[in-house]
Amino acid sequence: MAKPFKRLLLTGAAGNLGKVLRPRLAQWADVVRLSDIVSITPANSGEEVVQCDLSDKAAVNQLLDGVDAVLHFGGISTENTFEAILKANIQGTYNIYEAAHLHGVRRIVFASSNHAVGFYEQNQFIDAFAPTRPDGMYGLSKVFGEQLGRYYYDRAGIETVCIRIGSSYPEPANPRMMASWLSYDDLQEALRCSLFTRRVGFTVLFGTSDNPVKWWDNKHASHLGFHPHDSSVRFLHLFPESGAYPDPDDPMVRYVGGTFVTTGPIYE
């Protein structure tokens, strides 16, 4: 049976989520092209491995040759200096979009982040039309990436789904992640919906599982048909009521972005 795509590109393939996604993408494409700035384990059947610095415009242009769609997970995934973020996340994402335009790639799924709205408080409930409130240089780079997607859709017709990933780990590591947790299976489902929905235009999807506490409303992404199947409720036992309540001004319990709002170069 023919697969939907001839060639999918996954950037950031050596990262934590890249390693999770790598074996899951083969069902959707004849060839999965895997890329990262660091070396990657050798290609399996149906894979291509390309080591690439995303800030190198010429290299990225070659990277997108023959690609049908891009899953852009590359770049720095934690808070860092502006200079580092500029090269990896801002220049790198621009290079991806410009190369996609030159090669006629029609869809990009951009791994954005909850840190694009990290300065909202946890008692607020927002949708994708709420103004961005980044909580650091990393969050700022994700806002920039989202706006690139908006621009390249309006100007060049490249469709983008920006998935504002909450916290995608095997299980929540702290009480904050009980609201932001995204299971690996639900991440895969979000990617499937983003790739296979007939028309997505420019869409922002909040990437969380069906958790008991909700901070984000996905009504503006309902056309994707994303319905998470997992929930953090099964991890409630990890965070029992202890009677010891944190200070309400503690970033971990006040802000969506947690400690990101108080870390980073601006505070050095």
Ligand code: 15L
Given for the second form:
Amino acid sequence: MAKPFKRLLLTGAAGNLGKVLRPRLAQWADVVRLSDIVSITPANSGEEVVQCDLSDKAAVNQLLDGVDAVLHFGGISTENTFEAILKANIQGTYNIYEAAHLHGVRRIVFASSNHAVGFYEQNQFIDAFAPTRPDGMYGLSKVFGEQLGRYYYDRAGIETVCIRIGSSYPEPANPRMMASWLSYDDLQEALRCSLFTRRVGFTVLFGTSDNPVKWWDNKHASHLGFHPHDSSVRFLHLFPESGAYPDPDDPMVRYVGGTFVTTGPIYE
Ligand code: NAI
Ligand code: 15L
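For comparison with the form predicted alone, please write out the form predicted in complex with ligand 15L.
And the full complex, kicking off with our chain again.
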């Protein structure tokens, strides 16, 4: 049976989520083009491997040649210096959009992050129209990436879904992640909805599973039809109720972004 796409591009393919997604994307495209700045294990059938620095504009232009849609997961994924973030995330994401425009790519799914809104407190419930509150240079770069999506949709009609991923791991690693956890299956489902919904315009989707504690309201992304199937409820035993209240100023307890709020360079 014919697959929906001829060629999908995944950036950040050598990373944690890239490795998880690699085998899951094959069903959607005749060819999955896998790219990263570091080397990637050799291409299987139905794959192409392209080693490329996202900050290299000419290389990124070539990377998008013949691509139908982009899953942009590449870049620096935690707090770092402004200079490093500038190259990989800000210049890198700009290069992706410019190349998409040049090659007539119609849709980009951008791996944004909860750190675009990391300075909200954990007792607030926000939706995608709430102002961003980045918690460091990394979060700021995600806000910039999202705004590139906004601009290139308004100016050039390139559609974007920004998935503000919470914490995508095999299981929550701490009590904070009981709220932010996104299972790999639900990440795949979020990508499926982002790729196959006929019209998305510019959409921001909070990427979490159906966890018992919720910080984010996805009402402005309801047209995507994303309904997570997993829940962190099955990991409650990892973090039993203790009856002891933690320090209210502990960032892991107070802020959505957890310790990211204190690792930004302003504190150095
Ligand atoms: P990761 O750090 O394991 O993977 C990122 C990949 O990007 C790495 O393989 C790295 O080599 C590559 N990369 C870095 N700089 C590059 C450059 N200049 N040019 C080309 N490639 C470059 O991160 P992970 O966990 O796989 O995350 C993937 C994406 O999802 C990232 O954009 C991250 O910000 C985002 N995200 C991930 C979350 C998670 O829970 N894993 C949560 C929120 C967002
Ligand atoms: C992110 O944006 C990071 O890429 C990831 O490493 C996790 O720390 C995640 O957010 C999180 O907030 O748990």
